[in-house]
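Single chain ahead, by itself, as structure tokens, in the form predicted alone.
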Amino acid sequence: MRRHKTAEFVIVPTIAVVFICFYAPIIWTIFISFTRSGMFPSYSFSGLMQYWRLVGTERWHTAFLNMFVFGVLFVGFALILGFLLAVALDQRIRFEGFFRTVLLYPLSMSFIVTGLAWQWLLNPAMGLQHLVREAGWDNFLFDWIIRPDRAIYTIVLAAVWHSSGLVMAIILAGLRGVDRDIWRATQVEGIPRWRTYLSIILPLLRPVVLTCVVLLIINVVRSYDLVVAMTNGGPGNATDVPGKFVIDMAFERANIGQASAAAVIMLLTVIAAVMPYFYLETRRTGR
């Protein structure tokens, strides 16, 4: 009993810090979203006024749609590329450790560094297009980063390059944990190796894949750094995302109430995206 009391006493400061630094700001933000706060917090209740104004803001619609497009493409391509890389490394190739290090290297860089690197690479005046034209291909054109209809896809490209290594590492760890008897049984049955991966191994790795999905969704919400470094939301608002909308409203437009309402919508979006994962996990464990 004394040992249990000591353990509870030790974790009390941690719980207090988490509540003060994490949950308290969330509660305060939710409260402020129902007020008339402008440059400074105001505690006069205004109901859903900030949310109605948010619904009527065209820029918010563009930012939210961009997050949806970016999220679907980023999560989908990162999962596919990461799975293919994991399968390739699972063949026990030579220099596997070297290739693992190379593929995980982008993850060591922040989104800011990744965004700046890809901004230079995709810059038509001095990046990939310029280098290819200098090599003799004068008609080569790759100016997506300055085109409003295609700029969002350059953000997807940079994000997939940054995070596919993480998916590869997680799925590879799951592949190495598969019982070798399954492989022997499929070989005896004459099942092609690619079919084994798709029809047998991949369903077994469902919890691993769901973990990757949750981590990638979190990166979708945290894409503010990448967008600011690459395009700063441009051209125009073509690559604007909710995170940038919140920061601009809070610090450039001095509208804390509107920024808080947008932040609450982002929180609800993350909860809606993560809830299926927790539902499947709790149903699988029977709790």
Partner chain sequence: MTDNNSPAFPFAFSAAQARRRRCGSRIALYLFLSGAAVLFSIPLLIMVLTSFKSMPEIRQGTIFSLPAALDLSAWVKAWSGACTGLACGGLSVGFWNSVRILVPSVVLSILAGALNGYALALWRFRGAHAVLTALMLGAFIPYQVILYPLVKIFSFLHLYSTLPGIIVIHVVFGLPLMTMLFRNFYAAIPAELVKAARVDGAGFFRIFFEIMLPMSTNILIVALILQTTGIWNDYLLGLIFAGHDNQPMTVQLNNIVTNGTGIVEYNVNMAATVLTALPPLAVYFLSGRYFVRGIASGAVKG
Contents of the next structure:
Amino acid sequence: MRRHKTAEFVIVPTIAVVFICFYAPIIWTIFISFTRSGMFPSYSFSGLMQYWRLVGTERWHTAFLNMFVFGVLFVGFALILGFLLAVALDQRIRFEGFFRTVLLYPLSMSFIVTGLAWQWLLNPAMGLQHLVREAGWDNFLFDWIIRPDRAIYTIVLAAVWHSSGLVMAIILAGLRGVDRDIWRATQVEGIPRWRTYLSIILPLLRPVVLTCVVLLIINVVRSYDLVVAMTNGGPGNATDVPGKFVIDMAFERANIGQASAAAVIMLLTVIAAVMPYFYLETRRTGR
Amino acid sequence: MTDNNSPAFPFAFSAAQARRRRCGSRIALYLFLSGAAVLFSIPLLIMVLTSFKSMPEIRQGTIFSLPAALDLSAWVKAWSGACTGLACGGLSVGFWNSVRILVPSVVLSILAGALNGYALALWRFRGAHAVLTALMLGAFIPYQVILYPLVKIFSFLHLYSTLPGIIVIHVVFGLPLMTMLFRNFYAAIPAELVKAARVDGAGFFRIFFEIMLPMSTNILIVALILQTTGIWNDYLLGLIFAGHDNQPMTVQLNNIVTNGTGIVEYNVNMAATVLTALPPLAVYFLSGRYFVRGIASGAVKG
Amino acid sequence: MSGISVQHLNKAYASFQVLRDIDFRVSAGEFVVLLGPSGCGKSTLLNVIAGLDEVDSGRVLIGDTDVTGFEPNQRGLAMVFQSYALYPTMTVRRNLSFGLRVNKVAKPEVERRVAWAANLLQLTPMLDRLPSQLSGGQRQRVAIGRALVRQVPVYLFDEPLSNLDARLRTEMRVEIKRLHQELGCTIVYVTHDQVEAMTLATRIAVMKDGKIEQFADPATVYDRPASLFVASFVGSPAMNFIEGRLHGEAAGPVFRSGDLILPLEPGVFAAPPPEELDVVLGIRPEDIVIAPGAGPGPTFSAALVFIEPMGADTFAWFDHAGGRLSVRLSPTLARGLAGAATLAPDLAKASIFDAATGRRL
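May I ask for the structure of the form predicted in complex with the partner chain now, the form predicted alone having been displayed?
The complete assembly is shown below, putting the previous chain first.
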């Protein structure tokens, strides 16, 4: 019918754009990861060659492992801190607006700014270490940002600073949506407040928490800017992540095959992380 | 409700005991929040402090020592004289590039998202659900997976490394979130409103511009905040698609700070960093609850 | 002025048949109510007439024009919605005039009609307010006004009163009836409220499962329901039903149910009844009286279960052979009631339904 044609006419370009800019490139990348492509795309099939080579690359090992170390610590700490802050803000405290503003402002800053700020703060010669030594502890050591075995943890620190406000805001919104009668009921039954949060509210907020987890995981897999600004992958390759590995391979080292194979593994990681979420979502709405 | 903390069996405690316990937990609560607030503000604080110091001051003092005088020279240099490689035009170049990228990208992506969301939510047609799913999944794709082929497509279209190119990229990458945001907003509007307008004789665009858009002020503000901060803060897309002449502020900032040759001027670096952070910070402090609503709705749907 | 003709409409959503061969005619100036429980297809039917929903087969004619493929605004009709669907960012004045402006009516004419409708519906003082600043009843009147200014021959109402409280609903019902009489337009009105249907309609179409069960004037629908469904849906409390068997005897047809034997009058049947059939006898609460002793007609006794005073009337509920029977009484008569009573049904007003098909005999 004519009236629906206008709506379809509006949507068709969107479909085209989504296909051309999202799905066709994914297919192309997957395809290239199975070819001999090096500096230029090549279309001769080579099976899993790119993947075998990737598995044999030291730098990829570091990057891939870092993604998990960074991911587990970042998601864990951001969730715990965000949840505690949200619960604290939900106690009818004074100056709630002030606290919320201060705790959430890092989120408005870019990862580049975040990385540069923390790089400066953690600079051993000028930053925190220097400060504590000047205060009297001459042997104080906090040089993690230049130690290959510790530098990844400083990135976790900066990322937690940046994103726990996000968790706080989302969970706080969830807490505000909890039926007030639940509080009245637990009060009548004499259940301690912390117990109510742990045994009743937390399970109730499961979908909200799950949303946070998915969001944070996507940020983990995508992470690039923060690492670039803070350590640029260094010292050496110690803080390399898959997101940076792919960009370097594609745009600096001109190795499209390796970039594509690594990108496909990133994609699979996201799918593995998001799949359970979608499964739960559809099951919840399907009911 | 202050009596939320009172025990279930009041007679088991004296009133004074109960009050003392409540008071103790309140103090702990405020201590926790204040501690967190202090720790959260440290990075911004030292950035600002450093930016007002002179280099000798920085070398002698600590990060927390206060500047002797309000020295604005680092700010001036960061804005108009800092070097990235050979060019020494300062961050102002990147600032204006970012503005040129930001304004059309924000306007176009919001318009596209609103129109798509409206069409998907209020006009039923075949395949609407599939379109929605495809868009939603698009929001989950790591950029790295598609960047290289996108570069190829854009150079084929002669858009690579151009201002229109980076604008199109921002509109495209904004499409999933913006469409979901508006679709969810319009889905909550009673379908009868569209029916009434159709009986009155209004068409697709007339209903959109005369009835739907005037109703959408709140969601438009949320979208504006999301896109403004998101696009301003982007680094990766700007780095790859904008081209050397259109480098946004974030890219230029990183170049200034990390590619500095010779002596590292920490005060200039920090002034530049604060300058880059200022526009989104201003948006954040001015918009308050809309920002929270934005990340909440963007988050839950995105 | 034009009537509406709906011919053999069929519509399905996936495998669910919403409309099944709907076919009826509305004469010009009629007030037809589509009555039925939720999900019976009445709103879909109205949307189809409005042109807001497409059909799989069948035609809709307004006047003499086949409008099946027409846009809603090309059909010469206006519509009032359940949620009112007022444009929230427009003032009452702009709400009223939107349709006219879209259809490029000249400005003075727009103003004239808005003033006319506002006057008719007592909306003049609130023309410059926003819908959010109006009460429910006022919004309802704006919604009606928005339809009236269009000055079309056909008006469609989709459960317009269901969001109002009981008192306002009664007021607006009277208002709508007055407007219909004043304007003489053709109205199709959807509701699930039988009181609205009975009071407003010149004819009622009772719908169930996408079909029209009965299409007749209110008195006929009430007194001679075409099916068990119509009988149970219209009237409150519902018609009493007694299952039994029909026997053709020399003196005429007789209804038997256990010990109960009721001779039936030939007048209750539309066609000569069959000799033997499982049937359901239906009788309205007001068609049973409590007999002081043995009366002229057949009587039977039943045990009183409880009494429901409703103000003007009282309903007494009896137990008869395991089934419930309600009887409408005056409150004074009800006061003396206790234990068991002798009931005398007015069999001239009984309805007999085929137990297998549910159709009236």
